[in-house]
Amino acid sequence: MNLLIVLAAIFLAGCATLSPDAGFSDVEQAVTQRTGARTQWVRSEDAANSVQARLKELLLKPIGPPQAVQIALLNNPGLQARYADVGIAEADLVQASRWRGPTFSFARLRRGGETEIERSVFFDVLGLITIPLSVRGEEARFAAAKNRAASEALRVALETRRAWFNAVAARETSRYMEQVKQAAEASAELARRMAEVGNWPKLNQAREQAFYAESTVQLARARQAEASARERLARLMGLWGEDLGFQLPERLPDLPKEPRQLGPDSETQALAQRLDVEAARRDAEALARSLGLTKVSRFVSLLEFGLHRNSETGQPRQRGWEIEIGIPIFDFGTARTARAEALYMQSVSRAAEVAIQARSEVRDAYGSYRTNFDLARHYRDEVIPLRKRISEEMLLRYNGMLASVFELLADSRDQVAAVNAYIEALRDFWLAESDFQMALTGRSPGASTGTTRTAAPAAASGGH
């Protein structure tokens, strides 16, 4: 007994302990490498004050895409909740490395004038033997939890970036719709006055009035779209109260001079860097270790070892040990092993599915990126210059009294509509560019991050 106690003390002295940062530095590094922004798990008042000071600094100037992503990675409440999963996984790992320890029992029985005292101590032999396997399984799950946290951070970064482009584009559209409404109002008023003096047909006046009414509706919708886009950006950045007065630029960034090219190793790069592929691979590794644990434990679980020490009035004390071996008449552990094998093969198939999906998404995201780039460049280099040239010619004709004021106003409306179409094309390009970046380095742009842990065989947790 003394030897077992000494061995247990030595083992307990070597148990793992909780790290100061709960392993979150790996998440920070993965996020910074892929976004260029820093994220932080706020776990203390000092950290919260530091984050608030950084937010105030970022909010002093108009927010661009990098600043919006930085704010979201520091201040998104849902992201902070997901970071807590890393701490939970590390706690499970440390718990798995610790032996449950001996179990003591004490009984005092009386029979007439005799008193019998029974003392027993039992050791969890199964738990002691399977600790290395359990630790390896929890290590894989800990790594998967960090991977999921980093993947969620990238999702928030992507959605924030998309929300920023949508908000700025909506603001530009709203501003141009105001110009359309002003032009329509002036045209309708002029048509009314000319119709009153008999210089303009009633039909044409009604058409100008109808266009003014429609432009009023379109402006209201544009303003609502602008407000909704701004609110979505604020939600992702976790802003409220006085911080909602954040400033945005007046217009979207210009189109790049040349589009990016899809290299021959892009799919390989995606498989090496995407977090969802890495997570699927780690889940398969964890289940493989759990499968080995199940095969070992189905034999070890049949063995129980115990020490006894009994004393009885008037009799010398009894000391001894006890071994209990179960006879598996109905349960040879085949069901548990079959379940573990099925779970493992299921995880392997899912990992292959994720890899194929990653390759396809890279190709699809680049196709969308290139198409939207070509469309935006077409609007910038062809449509907008043509509309500008038409407007200049129309102004010359108006100055030469070869065109009426209504033709000039109609041309102005057409030019604004072309500019709005270019804004939408430029917005779609930046959205596609964000999706392409995420498909290369992070995860599926349209996928959701799972929150459930990898299903493990019952024996992995020491269950019998």
Given for the second form:
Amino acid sequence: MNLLIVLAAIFLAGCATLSPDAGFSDVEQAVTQRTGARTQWVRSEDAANSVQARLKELLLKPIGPPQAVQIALLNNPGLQARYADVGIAEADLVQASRWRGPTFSFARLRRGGETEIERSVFFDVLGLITIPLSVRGEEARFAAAKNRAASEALRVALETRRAWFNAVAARETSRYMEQVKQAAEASAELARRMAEVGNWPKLNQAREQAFYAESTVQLARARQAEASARERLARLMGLWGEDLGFQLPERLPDLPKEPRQLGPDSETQALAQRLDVEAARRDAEALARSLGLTKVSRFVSLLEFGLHRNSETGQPRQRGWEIEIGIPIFDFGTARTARAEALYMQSVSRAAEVAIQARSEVRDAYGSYRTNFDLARHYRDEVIPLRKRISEEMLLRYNGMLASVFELLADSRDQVAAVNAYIEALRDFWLAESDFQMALTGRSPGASTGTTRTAAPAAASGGH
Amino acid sequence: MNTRRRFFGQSAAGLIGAALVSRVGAASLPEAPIRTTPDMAPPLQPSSGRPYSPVVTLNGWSLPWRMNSGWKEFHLVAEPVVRQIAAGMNAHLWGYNGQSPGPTIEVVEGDKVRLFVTNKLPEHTTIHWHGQRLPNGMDGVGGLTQPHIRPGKTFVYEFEAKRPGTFMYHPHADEMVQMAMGMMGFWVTHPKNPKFMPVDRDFVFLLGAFDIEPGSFTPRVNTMLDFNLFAFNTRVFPGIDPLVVRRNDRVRIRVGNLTMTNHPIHLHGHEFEVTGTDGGWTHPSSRWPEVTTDIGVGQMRAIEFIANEPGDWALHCHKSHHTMNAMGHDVPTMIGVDHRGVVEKINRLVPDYMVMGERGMADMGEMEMPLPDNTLPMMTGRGQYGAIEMGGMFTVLKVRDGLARNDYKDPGPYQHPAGTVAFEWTGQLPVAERPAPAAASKMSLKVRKPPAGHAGH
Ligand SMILES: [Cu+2]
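Can you now output the form predicted in complex with its partner chain? The one shown was the form predicted alone.
Now the full complex is given, and it begins with the chain already shown.
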């Protein structure tokens, strides 16, 4: 018997040891698969040095969205804190798998001249029996920690991407506001000189001056928005000190030639790849297992998918993927198992909720993606060329002394405002694109924040 | 419309006998010739009826007729037309027989005149024979003296040309729109006696005003006074023909005003007398010499003079805006405004911007800048010494020796005899004692600073 216990203890201790990467390779793989960027849990000086070297290399050139995401995944300190959770969970798991081992006690008691020495060895027999159970629990917690870490990495990646687009757009906007201010400044200066030589009343001069004064306010706001957007990006990338001099490109990336399509397998892809769906499935599986539900196979079918094909006479064939939701029926029998049943049903409902939400989010994000694509394209192909034509015609009118230089300048302000509106539309497209990408492959994009929507400059047509 | 124009536009003569307008009335309707070229047709010598000495319509023509059992028959067709205002600008107007203004009608005192008027406009019209003695029912006031001529219909006007003189015709139905669209024409009733007040050259034209937005083709018919094109026979300088005369010719110029303001028409180099008004010939004892005659709205004047001073003499409306083409009436005055430093700022936003008006507006006449489509420069035209800087109601009376009787060809710029052109003084300038010019800003401040309270107001 004793021997048996000792052997069991040795066996259990041998099967659960701390892995060299603390289970982080799973996280790394999940993140790389979905973002194309590497992430690393920095636990040693060597690792820190290699991360720093990689950062320096990335910071040499202007940072694009992939580089920004890469930097954040290596350097975001909040993310590193979350990665530590994975190590903690693994440690808990290893701890749980270890038998407490025998305890020895020694007592020397003296009563008068009588001395009693008591030696005893205690074996934690109950612990030994419950080890498999607690290991199973810790395993689930470990898996959940890894999932949470990966999910957090994806959140940081998404927010970094969004912050990048916001920062570049804000920079472009403030550059355009600068131009508006220049136009207003030229108007005001000319107006001042006109009043000076007696060609204009003070009323007109004051009006031009007022516009200039307002454009100064707009420029200050735009510059502040630019600084704020850049700071947010810097925070997400975990940069400080001299690294804050990182460079961003001058312009947002161009609109893709054609928009992506929402394929029939898009929702399926989301259900297969999203971490939140996976977590819900794991939870339910684990619960089923711990409740001793052997017929989990039917339950699992909840999240299995089948090719859906509807044929009707005279109608085109409908195709798509469909989740099959099956509610398995168990004979729980007794009141004692009522709790188990309720818990199980709860996990089933939660999994269904997550799955339905994921599918809806894919459609929703695509709708936003597509609308923003169409809007940006409309600005690029319709609004901007029209504004350009208006400006050209305006110049022709000026040439013929049919319009004044003030009208010319007011028009150039309008043109700048239109270009700026296009920048914002393009930015919104890229934000929507990031969200769609995330909804499709990673996690719910809804939780992410950070669309710093700068107030669109008043495109007051006709100037004032 | 277009196909017809393109088809007949091939004809060099420009005078075209068009197909008859109505199959039913084919036998009884005279031809309705059209003309689409904008230059001056030679005087139409009478081939039938009483003899007379024909007039010359500036940038226009006279309508041929046919005699029909003692009636002189004309056919006017009211229709949309495209009129070249000057090279580089076409206007979409309404006119008669292919042009605006319509052809000049020439008859002789005592002629029995029958005028067929066909309406090819999208709305009804009538014709009023401005200044004529005629039966009330022939006066052409829609609703008052006759039913309107509906689109597609042809009406007949018959009356005797009782009084010799200078007349006009124009619609009296929706006339605000139809006159703004260019519906007008000249009418001359020659005296029965060709020896009565004979002249060697007899020019006629109508004054017209249009508001055609730069870059567009059709007049804004609701404009009341702020017109941007002032025209002689719907042509603006330099699109207007010169008045070519032989030295010592007796010249008559007849002008009718169908705009909404008066035009003081001014002739250089000669005095003239007003020999005719709307009411007929003026008594010789009532005439006095003039160099400018104001022609009121709806009025006509005939002026006469001996063209005995050779040269290129300006003839123009003396309202200076009326010798300009389209311009921005709200453009502020830039004279004297220093643009240094500002230009660069503006150029950063509008790369093709150039300063204009800093020294005045003569830049406009000198620079060739791209303009909106179908838009004429505000002032234009070049003479032998440079930019003439004119537009609108401006033309040139060219008096030359040795022209033939009926020669109206432009003889080119006048060759001034040596020593007869203004020249630059290259000698010493006297040093005059003058007060230093005060800075404009200080001056204006001094003048405009309001006194305390409101005592100064
Ligand atoms: Cu005038």
